[in-house]
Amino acid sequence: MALIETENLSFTYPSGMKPAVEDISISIEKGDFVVLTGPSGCGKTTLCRCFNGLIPHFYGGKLEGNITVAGYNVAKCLVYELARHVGLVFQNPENQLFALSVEKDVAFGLENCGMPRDDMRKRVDWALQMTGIEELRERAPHELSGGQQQRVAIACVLAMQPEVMVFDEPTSFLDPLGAQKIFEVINDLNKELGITVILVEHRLDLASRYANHVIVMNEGKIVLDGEPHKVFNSERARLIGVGIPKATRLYQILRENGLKLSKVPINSEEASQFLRKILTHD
């Protein structure tokens, strides 16, 4: 059974003339690690929300079709049941913290679910070391850069433990040094722990080398779901406008002007792997 399942879902915000995502249906199994990505206003974000019950229960709007997560129909499960199950990091890290040291971030939610001081202290100490912020323990949020914020918003979520880990372009404020350590966390917490990750990005030259799943949205609709380097090389996500692997798009010049390639690569080793073949017999 899927971990995560939707079926001909559809929301409409309040103010909305159409619908923000409509007839989704998509199933994710537990263990993924998904790229969900499309043009800006495509309806990512609003389908995030669906995931932890941000919709229906805090943003207003008609829900149509149905969604399970971890076995919880959302629309009948409150928010902070969904809290234990589904974890949401947001764009701007800074949106979700707010204590005065990094430590009090990180034990907010686990104060809110009555844990107890010592298996609270366990757990966040945990988190810290998980994420590489151990130092940063009593520094103030505020202090830190934009890398280090999002990794305290990461240690935030996953003190929680979730089964499931939406990213909400985690890395657009970040440059691209601070992309790629911010997703070989993520990549740990997938591998590592077996959290199911649910990543929103565009940057996808980096995000491509950790998915086994990728899904393109457009218009608040799903056109592309599938395996990455079948995604990626589809005609479809370059009209779109999907930025696809650079990598991927070098196979395609290469196949148009005759040379005969037989795995299609999504990132810079796959690329350099093919192009190290094709020298060699030459």
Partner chain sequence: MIEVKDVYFTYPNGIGALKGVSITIQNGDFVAIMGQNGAGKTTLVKHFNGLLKPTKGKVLVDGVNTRDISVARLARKVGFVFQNPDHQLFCETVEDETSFALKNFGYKPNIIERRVTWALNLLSLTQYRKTSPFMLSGGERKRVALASVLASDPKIVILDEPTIGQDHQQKEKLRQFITQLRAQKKTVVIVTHDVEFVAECNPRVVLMTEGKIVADGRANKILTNYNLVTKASLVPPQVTQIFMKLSDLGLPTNVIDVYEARKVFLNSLEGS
Contents of the next structure:
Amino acid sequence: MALIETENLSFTYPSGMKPAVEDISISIEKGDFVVLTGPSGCGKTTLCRCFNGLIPHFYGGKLEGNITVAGYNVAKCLVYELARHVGLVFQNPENQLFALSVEKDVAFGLENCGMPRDDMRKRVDWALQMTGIEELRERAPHELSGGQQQRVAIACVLAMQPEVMVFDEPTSFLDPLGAQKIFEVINDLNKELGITVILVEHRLDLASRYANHVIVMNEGKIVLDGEPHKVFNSERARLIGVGIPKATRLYQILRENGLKLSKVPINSEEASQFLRKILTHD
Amino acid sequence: MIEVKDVYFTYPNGIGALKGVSITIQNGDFVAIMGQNGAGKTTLVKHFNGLLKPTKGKVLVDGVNTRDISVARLARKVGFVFQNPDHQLFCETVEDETSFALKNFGYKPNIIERRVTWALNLLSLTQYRKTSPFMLSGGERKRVALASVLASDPKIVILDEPTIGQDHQQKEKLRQFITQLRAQKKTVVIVTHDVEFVAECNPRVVLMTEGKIVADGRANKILTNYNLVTKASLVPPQVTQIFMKLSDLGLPTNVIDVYEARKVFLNSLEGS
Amino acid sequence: MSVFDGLKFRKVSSPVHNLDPRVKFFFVCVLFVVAVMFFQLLPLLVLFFVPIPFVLVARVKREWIRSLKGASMLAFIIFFFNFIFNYIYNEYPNIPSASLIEYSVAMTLRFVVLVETFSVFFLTTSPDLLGLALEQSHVPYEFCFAFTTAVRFVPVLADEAQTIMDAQKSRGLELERGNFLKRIKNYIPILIPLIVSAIRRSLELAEAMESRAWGATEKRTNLYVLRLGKTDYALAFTSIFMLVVAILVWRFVPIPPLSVILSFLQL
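I would like to compare: after the form predicted on its own, may I see the structure of the form predicted together with its partner chain?
So here's everything in the complex, that chain up top.
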């Protein structure tokens, strides 16, 4: 069985007239790196909240269909139980750090679970090391740059050693180089620790290279779900206004001129490689 | 016209945010001020409407020193749209929100009425005129904030990080909107680190690092200079990255736009 | 927003900073009690000098003097009213006597002692440790968490208030215009966005807390633990010693006014 499975999942907020997400059936395998994208207000964030039980437990509202994450039925499992299996990193780093020092923040979840101090110390050190912020351990969150804050937020979730980590537009407030560093940290977690990653992102030029699975949503529904090259090259992705990578876009407009590359590129390496082939073949 | 003459600015806590900045922005210019977070971009543009006054040096807006004029007076000429619309929305209806600045400037009711109608129409918000801004979506709220600044028809429009949190379609709309403003001969200044967005607009780029301007020129010249761009914590646009990797084949590296890229590529294919 | 600058605690390490906040608080309380016990100038003068070595060791002289300056106006008022009221009350028809001046100075000094000791305490105690001390003193965790989170968000909210003010000024809002009522009204465009944003922020915080297993167990553990060291014990014993001495003096030793001592010395 897949690590995350949903079956005809629909959810309506208590104040909502119509479902925020509707008829979602997806399956995400263990070790996947999923990029979840779609226009603003398409229900991406709502779906993220379903993964760790904030929906329905924190928000109330009406949940229909089935959702299981890491073998747990989300509808019947409390948020703090799921917190050990699914970590959620939010968009605004500022509003997810509570403590006055980085270390203490990273320990917050473990403290809540009542972990003994010595084990906790080891876990905190490990999480700080994995995210490359050991030297920041004593600093106060508000003294840090946005990129550093977001890495702290990742360490906080990582310390719980979850099987799944969900990132809801973690880089919106960061400059491109800062964003790239965050993506690399996330990629390391996925490749080295085998953590299943679900990354919500608009900036596909930067993020898509890491993914092996792309899901596109629109108006609360899944419209595309599959392998990145296929999804990005789909006419439908472009029509609903997904900012597909420029490399893919270049491929598409070259095709309009009758020039066909050997494969669909989704990043600059692939694109330059395929273009080189054409140039040097002649 | 905005003239910044050797401006230094130090915050009360002692942090020097601007260290000798000089720049002239002509009427009708379209300028993107880029650089990493904390480089002093926002500090610089806050000097354009007098929110901040230089510690040393001076800023002239149409020849008037910003020291000699209140922010409220300058605001008629220089519209400033902040990054987060939630930092300014407070009225009961979109209409009230849009007329707030006009009322502050002391316009007559019939003129206010006309300007509000014009601004709401410009940003396709007419249907929300009597709606509370708090009921709207994020993108719509951003447009209300924009309308509320544009209603007073400023000559110079400053947009602070307009693309943050925006999806592709919203960015496309914003791009069209800026084109419209430029057609009306307005000066547009954006503060951003969104490289792909700037690549699509190809404006004049002013690159800042650590409180200084390190480069000033067309986007296709600045954003394709790898060293400069990385120093400012940015990455070159994806199209440029592709062409940089092909530079050994004699392809030019100063390409930032996909359509231009196609042209360049097809040309070199014919040439070889 | 320089008002908030004083609340941004900077992490420094010194023997005074490293003291256990509970012991430090006990010491401050002892000074407080002793200061209230006496109304003569001499013991209060002694008390005035007690916190000074702490200030020097902790290297917070500049901040400490700034907080004393802040209290100087109030100190002057206290002196003035003590002086005037006692003058009238005691029906002194002649020139004010030395003892009246001495009494007023003593009362002012009592206030100054309170201000200086508390300012040393807050200048040298990180809110982090203070939160921890509260927790280990069996204050409910929800309260301690609220305390540290509030401290954590002071600078953030101060920045936000500044941004909102800038945004509204850019739309022609003039805060300093109009009469008193109008001026209060001028703050509505700043307060509403600030409140809305604070509510939004608190919701996001709640979400993040839930996602990190808030309330998973009754028996919460803590990464840090406060343990009393040698210096802590030393300070605790000094405090008790001071209290005992003070009580004995207060009970059994008549303290002459300073003016009497001075005139005695002159002879």
